Amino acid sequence: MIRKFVFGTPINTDATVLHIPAEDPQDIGEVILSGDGSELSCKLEEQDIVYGLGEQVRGINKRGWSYASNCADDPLHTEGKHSLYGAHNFLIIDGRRCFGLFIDAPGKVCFDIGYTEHEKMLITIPEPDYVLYYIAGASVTEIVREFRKLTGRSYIPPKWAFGFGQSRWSYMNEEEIRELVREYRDNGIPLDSIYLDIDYMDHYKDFTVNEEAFPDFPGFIKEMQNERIHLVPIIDAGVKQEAGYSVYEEGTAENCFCKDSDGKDFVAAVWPGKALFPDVLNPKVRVWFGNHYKELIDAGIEGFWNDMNEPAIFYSEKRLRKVFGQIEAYKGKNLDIKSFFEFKDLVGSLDNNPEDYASFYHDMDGKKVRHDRVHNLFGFNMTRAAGEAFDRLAPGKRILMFSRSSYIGMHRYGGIWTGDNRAWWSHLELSIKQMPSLNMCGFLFCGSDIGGFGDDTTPDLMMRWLEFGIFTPLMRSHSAQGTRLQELTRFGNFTQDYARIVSLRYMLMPYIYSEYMKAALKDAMYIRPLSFEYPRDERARTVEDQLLVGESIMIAPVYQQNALGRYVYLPEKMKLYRFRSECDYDIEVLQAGDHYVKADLCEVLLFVRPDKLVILSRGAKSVSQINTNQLYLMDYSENGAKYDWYDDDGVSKTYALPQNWHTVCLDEKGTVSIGNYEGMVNRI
């Protein structure tokens, strides 16, 4: 059951899809309102556990901190901050009584989940124009079913997205890319896709390419696609202000840009220096900024990756003028500690500083809106317009979308990646913690770079964050420029080591395309906690870092340095796979309880649930190489199971066809039958 209450005069965000009636917001159930609808509070009992939030800080039950969902263009993902590059205002309350609550307020909310007082939830809309949505139900899964049919289908990107993929910060031009590919095929590592950061434009200005560096640039991707690699460029959210730019020219002549409080456009920096933002809030603007992918498209693109879109500034004019005005105080001064520090923060407060953030305004349906009011809906309109743009330019098929800011609603039109994080075990183990909070809020493509963005990353951790990896349904590995080169041949020895891993991800791709989609389609997750499966179970819902992918696997990571093993705990029997290679590997059966399992540094233990199946394949270098006609099946059955597999052509839209459904089934003789299938299926 949703109920929908309405506060003040709510810009319309456009994160739900259902038409609901507003009702009378004086019984909210378990919710308490201040006066004006700016606080909302409720008690929390001791066994309660708090869910949601998406892309956030900490763990996956969010009781204890304060958080605030303000997109934020921050690196530094430490346990103190409290917003990262997401912003999703959806969170369950589970325990003696179970409902959720969605604030679609596009402006900064601020959550206090028993920060102040543990037994207390304090939710702060400073802008209380807003809409409340309370959802009850039997379960914390029933629940997120009905809150993803509240706010519409998970994007579904092509099935060659799903494959491996390999990014830097930079690859400068097409024989460096070329080399790339070789060493991954020479050394026999799967690979779908190679990302081009922001080094192949023509000084960074959007939708150019670097004529120098890629001289004929659809004849580059024509060969790539022919050695089975996709090319995904990245987009971002500034325009550069230049003469002659015909994205720059275009936009001011049709008056696309944010303005300033005077009504002239916004003027900022980013990579190229002074920028204007496109108004992608908008529906004009998205139609014009959108057509511009066309130029990459014609050119045989078929995917993307949006970045900035929070958006970052490095600065401001009117900031950086200010800045060094009062700079002219310090000229000459014995800087103590305190003056030091002041002068620090000085100029540290020149990159996305909420003054600007204050400064600059939106036109949304005729009306000026200052971009602090709606600043979170910024990278969703960006990704929305490439949306919007992909079915009037390719109807009828899909391209790979992925943003690094995001709202509730965005899940529509792409997926994310968690940004920029570091080459910190802890960063691999928040990445664990949170799939299932992005899940929960529609946002199924996800995943985080591998191995870390930042810092150097070493042999260990990038190996046990490809064993997480082969699991997140977007898998790349990413590297700022000035760190260590993270290629996976770059390693020495290791090097077959992560061969062998990411081979794993392939023969796991029939199963893991299965249950993405039948995520997507029937509005589920795709990764859940054990709570979600066993909320009964006292143990299992308090566990963070074991996670069921699917209906059939439950994974538990190795997140720690030097560990050559866990403590794991199974809620029932399961059956232990301690995989090596596709064809390497051990099989034990676990009783219920807690174990402690060795692991490797090159194992991946995979757990499959009693009286399920899992389809693999034999594996591939490539997702379109992989033979659906010579299937393989993994399971834990003594009586026999049955599983839906869903498979399709991976690029159309025709996700209902009845072809794209198949029975599996085990029966207790342990004979195996697929319906509607035509090729061969053997138990490993």
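Computed from a predicted structure; not experimentally measured. Residue numbers count along the first chain shown, from 1. Rigid core (definition): largest C-alpha set, two forms, superposition within 1.5 Å. First, how it differs from the form predicted in complex with a further copy of the same chain.
- Taking 2 Å as the criterion, Phe340 counts as shifted between these two forms: its C-alpha moves by at least this amount when the rigid core is aligned.
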Second form
Protein chains: 2
Amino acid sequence: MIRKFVFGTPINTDATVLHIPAEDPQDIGEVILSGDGSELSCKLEEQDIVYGLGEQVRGINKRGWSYASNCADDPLHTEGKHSLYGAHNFLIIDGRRCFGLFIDAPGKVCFDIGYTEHEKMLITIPEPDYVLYYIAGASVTEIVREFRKLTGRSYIPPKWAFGFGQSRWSYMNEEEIRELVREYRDNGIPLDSIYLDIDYMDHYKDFTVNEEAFPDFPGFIKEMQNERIHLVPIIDAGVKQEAGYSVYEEGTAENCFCKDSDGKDFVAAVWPGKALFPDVLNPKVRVWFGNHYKELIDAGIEGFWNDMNEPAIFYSEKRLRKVFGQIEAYKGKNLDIKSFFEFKDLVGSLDNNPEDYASFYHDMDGKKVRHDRVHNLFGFNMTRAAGEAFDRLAPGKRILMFSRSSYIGMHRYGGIWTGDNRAWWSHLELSIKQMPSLNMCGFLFCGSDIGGFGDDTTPDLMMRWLEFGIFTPLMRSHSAQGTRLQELTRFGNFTQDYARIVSLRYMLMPYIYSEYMKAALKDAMYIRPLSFEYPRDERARTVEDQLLVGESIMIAPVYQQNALGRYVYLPEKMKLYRFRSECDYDIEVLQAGDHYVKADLCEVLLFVRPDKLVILSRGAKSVSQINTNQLYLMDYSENGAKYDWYDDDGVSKTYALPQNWHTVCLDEKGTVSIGNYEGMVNRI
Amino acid sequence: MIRKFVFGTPINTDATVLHIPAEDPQDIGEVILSGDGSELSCKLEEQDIVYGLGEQVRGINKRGWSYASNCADDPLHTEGKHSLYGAHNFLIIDGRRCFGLFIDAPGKVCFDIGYTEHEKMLITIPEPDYVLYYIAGASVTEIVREFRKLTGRSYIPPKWAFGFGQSRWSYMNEEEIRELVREYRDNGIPLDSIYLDIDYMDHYKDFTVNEEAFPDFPGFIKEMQNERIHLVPIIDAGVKQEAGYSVYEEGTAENCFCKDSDGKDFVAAVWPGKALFPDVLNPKVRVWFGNHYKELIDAGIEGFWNDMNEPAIFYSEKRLRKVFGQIEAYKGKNLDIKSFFEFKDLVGSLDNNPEDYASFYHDMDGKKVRHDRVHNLFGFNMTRAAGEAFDRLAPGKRILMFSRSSYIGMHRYGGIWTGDNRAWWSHLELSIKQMPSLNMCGFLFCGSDIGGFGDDTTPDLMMRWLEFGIFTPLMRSHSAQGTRLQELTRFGNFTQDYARIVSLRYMLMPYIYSEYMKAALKDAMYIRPLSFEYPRDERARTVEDQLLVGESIMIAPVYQQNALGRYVYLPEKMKLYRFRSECDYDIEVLQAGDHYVKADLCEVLLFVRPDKLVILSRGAKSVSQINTNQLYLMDYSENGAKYDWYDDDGVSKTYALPQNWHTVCLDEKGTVSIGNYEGMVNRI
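Got the form predicted on its own; could you also share the form predicted in complex with a further copy of the same chain?
Full complex below, order starting with the chain above.
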């Protein structure tokens, strides 16, 4: 049951898709409103868990910290931070009572969840023009489903996008990429995509290609497709200011960019230097910007990632002038310690400065809206521009799309990756904890940069991260300029071990794809915390480092350096598969309760729930080569079990076809049958 | 057995105290030397654990990362860092063979421990003038003992320094401190010391006191002593350049400061603005600088902390001029993205710049030595200056001393705190893992800033950190300017819970002090990893989050947000005391093996080993009020047990007095007797 309350004069965010009549603002249950709606508060009882907030720091239970929805290009994701790249204002309070709140507000929102006072949650909306949704339900799962109906079906990528992707900032030219593909193929490492970071462009100009590096881009795309590799280029939010550059010229002529207070185009520096920001909050501009993806689609591209769309700003001319002016003053007066730190802070505050965000404007239905009031909608609408364009340009075809910045609603147009994490064990752990929170908010297609983007990775971290990454829908290794090279062939003896781990992903693909699609089509979650499935199990409620992947699998990733195993809590008896490769594994049945489970560096722990089935392929070196005419079954069933297996062509949008659904039956005698299926299937 | 090898022409670091004849450099066992000694390498086998390196990032087992001994004032202790404040070049490789290495080199040393190649350790000494010690032994414990004999007895603080200390950057004046003491006493929070951070000084001038804030400093010290509170002032490495300031004037006149390449005093900015660095590597200067502590000792001060002694440099005039010059150039040429990042990096690299460290000189035995070649000795020798002075100024009396920067050898003169950590759960975990590594290297008196120094703490983090902190010899809460106030009275309802936790420290004091003193007097470790005690237990070897505290106690701190318990591995059966307060606890006997143990937010888990005894007091509000005539015994013994209890006056250095030692006997019938003791003792 969803109740809707409107405060002030909200800007329509398009986060939701359901029409719900609004009620007069009032205290709801235990949620107490301040007069103008700028504060919502509620008492937290000892047993309450607070779930939600999507992409954020810290644990699955958000209690004990304060968060801010304020999309930020901040590459240092430490526990002390309050914002990352997304703004996902959905949370659930689960204790004696259970309810969800969605604060549909496009500006900054602050969540003090037992930070100032351990027993109190206080949500602050500094600009109280927003819509509040209160969602009641019998369980967390039910509330999530209601919320997802409210906000619309999650984005569905093409099937190949579930394959392993290799990225680097940046692969610089054709030859480098050819060599990479050769190395992966030679070493038997499955691979479906290679990501092109900013250097594939001509001087970081959106929708251009550096012709020196890629003299025949369509030809090269084709060549890679023949190798079953999809090239996935990055698109940045800022459009280079350069006379003669068509996107810039058109955008200026057609009034497509955000304006400064004088009504002139707002200019700020990002990768291409001085750049302008398409006013994607304006539908006309979305059409214009979106149409530009056509140039790359026509060349053969089938997927993109949208970056720098918080939007990130390195500096604005105005602030840079101001800073240089102040530096001049410091120079004269013989710096003392106070002025030295002021000087350092001044320089440090050039990028992503709130002053800049308050100095440009959008045109929303003819109304001038200052950016900071709708800041969190930018990334959403840049990705929406692409998504809407794909529907026009390639109707019926799925195009891969994921974004760095996001707001609830964007989950209908694309996935996300968790941005510029680091090669830290604690970031592997963080990424484990982020996945269910993102799923709750509708972002099903997500993943973190495997191995870590910033800082130098290590062979063992890479291994453990892959062992988790094989379960995330987006499975991509990515790393920053200047860090240790982290392709899977860069770590000597480990190449074959990595190849074996990645192969497990392809073995699991029928199950992963089926479970992803079921979550998307049924407004459910692909990855869940244990507590969502076992809500009355007090122990399960506190587990933050084990996850349910789909209906049949529980995972318990190892995320500690030099660990040779880990503790696992089983809410019910399960069958543990300890995989070293597709063909090399052992099986152990474990009773409900606590276990210390060994896991050597190259071993993946996979738990199958009782009376559940996992459908497998034999594996392959790319998604298109997976043979679904020869399937295998992993099961833990004594009395037979059933599984609804979803599969489709992986490209079109004909999700509703009845032939996409198959019922897998394992009877009491151990005989397997799959309805509506002509291939072979065997238990392993 | 210790073997010594000399490479090149080493500078004498005074790290060691034993005379050992040097052998000709050669490959030793599996350690392979490069020709000039600049590289030491050895193969790491699968089961090898590498212990050591003292104050460093990451785990107890140092495998899987690269480290550099290069004392650094870096307030962001993330996994990606290579250096913290100390340089502790001692490590032990423990596997099929077991040996220790101590690289006694005063400049930078790099340790690639399975980072580049998972199975290889490579130690690089860029300036190969050093002494290498190879220590063989039957066990890790034996190697540590040998190493500690080599490097001399660890520093012993006065007994009151084991009490709880409250710190903040900064308590600004007498009244603020009076109020603090009042609040602690009113709330029954035990307290023995209050730390004075940099603002107690007059314009950050060492050995001065801000007379406006402290109009009668000796009187105020006395007043606090009457309240059983010790004031502990900070001393910084840099001496303010200010005409008329006696320390500056004297130091200049007597040629006591480090020189630049022209032989003029080297000037760089730190807290007081332009400052000079006492050349503490010169014995004459140590006498001069050390004598200045007298002014504060005469005023009644009995303890100090030495800070900024890496030494930290905010900027040098020379580099600042250079940076401003370059900024000028940027201004002219209309910044592009490349020059923008150069500009930002330039400003970011002003502090602690290697160029500055390579631009000043020490006078060592009449020889001009460039600072960077002996960089890691600075903090050591600043603290040594104090320690040597205390022996002259207050012979026979213990003075509290701990330092931020350190080198092996400094452990004879003072303890350390782990510097500017943050209010992160992961830093509570880091501090747990740092303690045994520091103990190995001789730094027994150490602790981390409880609650975290930087960033904002939370009530629950504070609680869990205190629950660990009651076991560290230095137990101090400290936090930075601008962060949330974190005195124990600042968190509403939690004050009484905090008071109960801190009280446990005072209850445990007889044991903690006895175990500390035994470790110091016998070249042993106060805090050890499980693997040191149970070397043949494969599981114990991988445990990094449980520690042995002295001979009788094992601890398993909870360091995860919102956790209500944790897993514990017991290498042998133990008796678990779950303390809520001195009087409120429950007891459970747990068999060897794995356990999930509940621990509510206010509960401390303490495990007593079989046939071991823990001697307790009734607790008190300050160390001097602890009544050792009424003792209690915590034990887990079925057949009786013995314990060597050490106690002394806590002030003098008469450690060898026979009356300091008492044999506590628990016989088979449960009767307790303590030799050479007239008080009462009861089992609890």
